[in-house]
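Below, in structure tokens: the form predicted on its own, a single chain.
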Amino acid sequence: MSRQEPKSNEQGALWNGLGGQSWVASQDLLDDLFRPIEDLLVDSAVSVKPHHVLDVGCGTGSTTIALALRLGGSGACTGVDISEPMISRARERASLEDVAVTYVRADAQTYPFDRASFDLLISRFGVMFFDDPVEALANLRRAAAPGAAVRFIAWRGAAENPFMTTAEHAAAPLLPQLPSRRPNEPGQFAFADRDRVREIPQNGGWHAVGIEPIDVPCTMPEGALVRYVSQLGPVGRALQQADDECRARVIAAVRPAFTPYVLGGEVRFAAACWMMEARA
């Protein structure tokens, strides 16, 4: 496969500026908090045993090299990701770990795969920021063998998953310039529509589409909220670029509606989510 460039794209600019660098800058956090969910992912990807999988917006890589090392020698991972802050970071960490993953820098959407290439094709919260999902999958099933498996986990709606909004909606009266979430729009709640997320795969050319609701209990620490917020999300990169009392201000009127979801030292929240299969 040969290198190609990211459409040029409000998520390409997000991934490749300051919420890549916020992402890499928090891996470990991020790691840490959705262990749970990438268990469950790769759990179920060997289950299949494949022989060539591929990691649909890989990020820094935790759930490449976690397949990766879970299938020893009998399996061969690829992440593609739009980010190159973050798959220069996924190189570095399967440098590291001694682990043999291909990353390739690209849009999966418009991305050409080589033709029938990947038996398994999986994503942790990588498939909800396609300009146009069902192209995506349309050129991800291009690559899929014949029989191959798809198995995604995607957030489902901002209503389900209040954690997620805690910090805009009691940041929102300092912040008056933070976006919108704005549905079935690219972002994190875009596959918050069940029926909507169904048609996708299926309008891609893909069959036998399941869909299942999950809810993972996921924790950080409670020394760890604060960093959260300051770094991640839209709060998060409004606090990069605003000043000290800015920062300051937010992040007091910020941590105290954080305190439903702290319990012995702990930060705890469920993760609702879709996990998603379907066949080629």
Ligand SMILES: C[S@@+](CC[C@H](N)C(=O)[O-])C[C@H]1O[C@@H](n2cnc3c(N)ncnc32)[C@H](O)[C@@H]1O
Contents of the next structure:
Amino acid sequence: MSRQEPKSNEQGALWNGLGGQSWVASQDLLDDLFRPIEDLLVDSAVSVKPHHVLDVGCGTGSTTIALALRLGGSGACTGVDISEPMISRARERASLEDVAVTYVRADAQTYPFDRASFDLLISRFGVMFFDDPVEALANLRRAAAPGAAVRFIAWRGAAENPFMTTAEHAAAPLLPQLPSRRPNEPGQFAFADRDRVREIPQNGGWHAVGIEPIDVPCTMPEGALVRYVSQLGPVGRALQQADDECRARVIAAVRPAFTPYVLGGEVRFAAACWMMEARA
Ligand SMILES: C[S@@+](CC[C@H](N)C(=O)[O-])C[C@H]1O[C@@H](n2cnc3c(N)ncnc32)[C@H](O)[C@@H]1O
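Having displayed the form predicted on its own, please output the structure of the form predicted in complex with the ligand.
Zooming out: every chain and molecule, the one shown earlier first.
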């Protein structure tokens, strides 16, 4: 078997399979970890007083719900996601919290949204997985009202986010079949290249594209680190299919590699991201 990241047309399968199940199982941990990024996006969304917002690749729904709560009925929120397990969790959460949010399970690249129906489109880490990002941005452009804004947060490259690949580097000798990261292919770091990130919305029909690097401090309790490594990313997915002995050996090898990120009972790292904005 070659060391390959799942092919672009495999993203739907990934997010409906192990990838989506891992995010559902880790939802509380990820919500806390990425809350500072959610806060940035939601604060910026609220400031434009939107009437109808689309949250692209909304996952288990945290950002959509947070924004709906902040808008308090002054704006409608819709989340779209390709993953059945994740959108099901999002629906459950909205129902439990009694928040009026609409969730659509669909491929945002091709779904026939009502034309010109959203005046703001947001995403936290939900736009790097499209088979064809230009086609996706063109489809979202058709869903955008005249003058609507998009505000997406996406990861910069792996080199600027060493925390994110610490586990796979440390586990590589024990898990030789781990997928490699292929530049520009659909996946976590597909939007690493700033010029490419600018061209994608431009070629999708958006204008006034602005891209700013943001470095957002993220934390989790030290006690959550093993759970994080065991459930998430390429190593987490591999460990879910491994036997107990292999899992124990990998955790023993990986855990010390995170020592530089542990301070005072907390794991701390900066998420190196782009904030991308554009206008319809
Ligand atoms: C890294 S997760 C982020 C989830 C969520 N935005 C958050 O921050 O918690 C990426 C999400 O994008 C979704 N996704 C991937 N490809 C998609 C597509 N073509 N259309 C809609 N959603 C997609 C995945 O199912 C997943 O929920």
